[in-house]
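Single chain ahead, by itself, as structure tokens, in the form predicted alone.
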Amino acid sequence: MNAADVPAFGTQLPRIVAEPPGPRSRAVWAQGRECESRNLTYGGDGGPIIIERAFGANVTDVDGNVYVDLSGFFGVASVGHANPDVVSAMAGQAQRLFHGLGDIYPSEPRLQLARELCRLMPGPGPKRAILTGSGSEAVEVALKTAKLATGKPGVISFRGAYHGLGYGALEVTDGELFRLPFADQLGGFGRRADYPYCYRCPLALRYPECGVACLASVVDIVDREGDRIGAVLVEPILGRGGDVPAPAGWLAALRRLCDARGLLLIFDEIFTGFGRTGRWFACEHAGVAPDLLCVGKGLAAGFPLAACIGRSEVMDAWPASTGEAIHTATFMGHPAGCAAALACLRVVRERRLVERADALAPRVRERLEGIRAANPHRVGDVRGAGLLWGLEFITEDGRPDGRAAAAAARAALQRGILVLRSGPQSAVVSLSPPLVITEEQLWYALGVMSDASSA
């Protein structure tokens, strides 16, 4: 299938011609799975669908099924899959200069993107940026920056956090699944505090009457180990941890605590940045600016590119280059990727996608709250902002129910809707569609989710 055959491809509703996973998907999976690590793709439930093409908010598999994508492929496809402006900019740059020379000779797109990211980062004053190839690396740049700027190795992160799987990022990522096999290789500089997961408050309190009491766990760590702690790293909205927004008051109190104790505040907005939540960055909902900001995913709409941006007085803790950089990479500031990112940011701005996500949010919440109200013993919580939402599935006694969430995701797939799962026991159905999804596609997909949640 191509756009010429189906002019509306990208804005279509689902069309299922072979029950997923179809015979072609099964055959391709059978042929290819022996060549990859068995750790990579789950092979149960008949195996995965094999994706062939994606455009706008549509995805096709090798069996000819057409899906509406509510995942954004981990939120990456912010301006839609294969956005023509992004593809054109990347192809044009590839014809001129496809690959750069790392930290030796910069390309113009690299310097343009650094300037644009510094302009976009919340907070006053000059900024600096380091471009990276992945969100995990951007986090590791932030960790290194914090050490250089404060002289202290310790970093507080939070339960439920996901910051990547490189060894530095893994130290501040939560969850035994990721950490336990490699625990004896980790650096030990991370400390874990309670995240304000209000639906499952660890203190059994209710916001805002609680007075953000869960912040006490951060204070306790700083009181015990203040001579070692230099920074606090947090997602304003937990992504893989279950699409859990931190209350605005909690983020503001965390900012005040960091200022009072001389700690750097690092926001991981790799998932939430560039319009996903109805603001350029999720922290803007709380009116709080970080010292360091990690971004990625939606930055280049599919090209592997990320960055750590920070206040100049913090970033200038890095030594000036004398011909050798102490943090760099062969593909750092990839020219084609930077051109893609610049085009992506232009599309977000020109199509007013930040404002669109914000405008759609109340209606999305209303639809999802309707699903919860119709299934009070199956769907326990609805939360999110902009076009990032989570439906937490529960057992009758209120525990996270990963099996129910998996069943809902499978039922949605059978009717042509792609969703992912997140959170405790993978009990949260996570919705992060392309910001260009049509209203027809969005409301149809949420109708399918309503049926799938009641199955």
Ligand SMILES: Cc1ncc(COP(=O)(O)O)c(C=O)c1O
Given for the second form:
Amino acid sequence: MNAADVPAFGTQLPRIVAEPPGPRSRAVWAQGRECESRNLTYGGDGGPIIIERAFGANVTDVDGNVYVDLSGFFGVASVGHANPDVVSAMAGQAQRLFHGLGDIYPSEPRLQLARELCRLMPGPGPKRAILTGSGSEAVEVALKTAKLATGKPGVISFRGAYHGLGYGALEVTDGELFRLPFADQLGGFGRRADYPYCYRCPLALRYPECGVACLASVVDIVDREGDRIGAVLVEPILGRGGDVPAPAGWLAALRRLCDARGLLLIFDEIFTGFGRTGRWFACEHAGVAPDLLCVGKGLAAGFPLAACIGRSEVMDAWPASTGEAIHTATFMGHPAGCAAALACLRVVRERRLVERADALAPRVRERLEGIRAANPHRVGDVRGAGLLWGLEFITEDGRPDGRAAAAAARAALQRGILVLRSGPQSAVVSLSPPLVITEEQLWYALGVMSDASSA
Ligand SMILES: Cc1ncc(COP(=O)(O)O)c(C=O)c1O
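Any chance you could show the form predicted in complex with the ligand after that form predicted alone?
First the chain shown before, then all remaining chains and molecules of the complex.
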């Protein structure tokens, strides 16, 4: 291959020049680690790689290694890292009006983005949006909206759910790791039901013959505490909870249940929104629309921005402003972030990335099923949609095997492929690459995952 044939950075295959973590990564980590909370970054296995540059589906570290990114940095970089259209829209806006005044004086990008989000939210009728600075805050806005609209504080969420770690979001996030240290500071308004995690069905049944019997765990709570429960909050596909898609029939039945019992249905599509699953929103696979929708991550391609959008009848439970907003923040509707989001959504549309994710999905599934078939005692389940997939690693007797998943992720890293882990005991290798990843990069990376997944 001569120099002219080398793909541009962003579309390259991995190139490992120093075994990760390389000497410079180790040195930078050794210098910096004492100044951060020791809880933040895992320091074992020689420490983390120190990332330096990212573009398209490539990432480099300070040792000069080039990686192919199958994580999308938690699915955020849907349009590719440092997408040039997004960066230039953001830079142009930053030169005109970088920061705004929160809720006081709107900027045009803030209002344009709200309009665009209202247009995109599935379901009929007018919508309204509240922009936030993080997914956790978007969930908290949804919780507040549900309280205002129903008068009831209680919210049902699901086992395995991850909705963020602010105190409101933590109340509806599952998992002792996050909750236990702070349990006595939480509000107590959350109730937990079974998620339709079919691979580990809580009732040991099979979909669809089960008739979504696990929905009974929601019904039980409503029967017991209906006078206090105002809303159900769910991820149509569990993201950090293990890349677990809820069956379409379950989501449709949940919608019917909410309608019958006067509950608001909130979808958290912070991970799954904006094309990640081969639809603009994952709920569209089931043809089900929520009352409130939380979005974030891929919304602004890397700028910290999220939103709660909702049907206007529900959102208008917020009183008209009398000069002091009762939910806002200093950085609400950040003009540069809103410009980034508008450009990002344009890129998703113009490059037909939703359609691309959908078109690639069957071949990704086939490739991953091949990995499972070759390692039936190590990889128990393959699941996902679009370009969001999970490979669940298991022990000989079928329990979640976090060590095997960690070993696979480490082996992939050594060969220049970045992946994340999710799910119970972090036993799931989670794939959420940029939707612009080239096919060459994708199939190469899945080939590496195949090797890395073998015992
Ligand atoms: C489904 C879901 N909801 C909420 C959040 C929290 O978002 P943030 O980390 O921006 O607060 C996340 C983050 O991973 C998520 O995956």
